[in-house]
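Only one chain is included here, represented as structure tokens and corresponding to the form predicted on its own.
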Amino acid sequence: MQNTPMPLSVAPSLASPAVRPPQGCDVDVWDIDLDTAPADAITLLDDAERARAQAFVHSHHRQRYIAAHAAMRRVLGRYLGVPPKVLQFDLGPYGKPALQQTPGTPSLHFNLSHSGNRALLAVGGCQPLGVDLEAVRPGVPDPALTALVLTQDERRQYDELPPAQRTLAFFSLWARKEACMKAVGLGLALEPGSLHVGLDLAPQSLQIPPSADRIELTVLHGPDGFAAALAVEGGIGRITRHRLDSACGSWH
């Protein structure tokens, strides 16, 4: 499999206290680090968020949630001018969270995936998108797994893998599935059986209804250990990557 990521620039970590909203069919990719959240970042938090963090079990799921959604809130805000608190957001039919747009304020698509310790959210102008962080965890798929989530091709393509090469080659292909799902606003509404990527990394263009415009798919460079991916529809331009995490300063 060859890995041809699409061009990407990278840019310092947000230190300023507004941010200039991506242009035309460019996209920032901001790569978050879920460990150095303030013990007060569940302020910035609203009721919903709240709730949805305390009904895990687990403290470090609870936490890597708040600081996920806390840089999110903190990013967006950026963009629009306005304090991270005062956001609000409308939710899809399949779940989708979008921004409640207010007469003067830029209109922004964004996605966010956490996974592990670490989260990406995508933020773009232009059209919807969809980003997916997967950690690389060993000894997974199992068979029923795969044949869940691989269409006969891939299963193909996927058996004949050196069974060194398995594991990661599943994870990046699930995370463009997850990118493309997220894209088109269903995610697992729509059978990941039943959308082929394929194993090739290459950047691609593809066709999945309820969407009339062509998805455009690229790989992204997430961190070691991690398989990532994006998606948008009706193109992608520039990709901007952005450093969020504790050497930022104050996340109010």
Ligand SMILES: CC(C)(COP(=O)(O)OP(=O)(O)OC[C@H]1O[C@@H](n2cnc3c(N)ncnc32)[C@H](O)[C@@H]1OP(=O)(O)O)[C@@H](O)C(=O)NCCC(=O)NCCS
Second form
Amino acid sequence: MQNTPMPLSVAPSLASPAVRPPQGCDVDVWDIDLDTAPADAITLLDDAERARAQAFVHSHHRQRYIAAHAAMRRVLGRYLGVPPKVLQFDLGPYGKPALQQTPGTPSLHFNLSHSGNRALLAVGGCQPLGVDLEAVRPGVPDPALTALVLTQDERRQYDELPPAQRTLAFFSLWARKEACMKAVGLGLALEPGSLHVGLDLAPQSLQIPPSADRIELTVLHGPDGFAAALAVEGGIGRITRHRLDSACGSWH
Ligand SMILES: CC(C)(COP(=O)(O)OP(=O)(O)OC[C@H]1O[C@@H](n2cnc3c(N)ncnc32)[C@H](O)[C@@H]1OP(=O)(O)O)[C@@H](O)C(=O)NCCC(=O)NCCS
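Same protein, the form predicted in complex with this ligand this time rather than the form predicted on its own?
Whole complex next, starting from this chain.
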């Protein structure tokens, strides 16, 4: 497995009509700057996404949601060789979006995570996956949150850390748990306190019902000030990082 630091490719692949989807257990991870979307990004969204966008109270939350979904559509559309706007999604029982399959199109798994002004989009060819990105916020967690999120063993390891290391350790652990919860599609329906990942950042393999396959979990390099993780059912091959931001000009 190779987890190469950014930037490996600054979106030049988007100039071609279609991008080759990741093969086997390989995963492409797209890093998206949500503050650089073009003003007309909303035109790429469908009615349901526009309705969700309109429901945000704060305009910067609305703009970042629009930017994340426009970027997701643009990247996925390139893999499939179709315009971003025509993509349609089905939702799993706990809300996990999946591309609607049409005959002749390659199977593509993806997962999106956004936090603050950044997003990560993970794209894989063969197995369900989950990605999580968390802006590290000072003062978090409080005791109620640690009680909710940590297993007893994790709590013991956490309490042994010097106080100055605890916030980062917590967000890293939270990102790794949430990546797993998203890979199996349960999201927060899987209680984080029932899932043990520990504080050790080494890649690991976990059995998480209802997934029959083992889940492979690894830390991702996030932007400065963020924790990030990737979990994939069945295993992780080569990870290739890409960046989608103002460097590639128009998103259309
Ligand atoms: C999925 C979930 C863990 C996301 O947590 P988060 O840290 O706030 O958000 P992230 O930015 O990491 O991920 C959000 C993205 O994950 C995807 N997602 C949503 N539900 C998901 C799920 N169950 N599994 C995996 N991915 C999911 C979506 O693409 C979503 O993006 P969007 O909100 O812009 O549409 C959390 O919102 C959750 O558990 N939701 C489930 C809600 C539920 O149980 N609904 C019941 C069905 S009615």
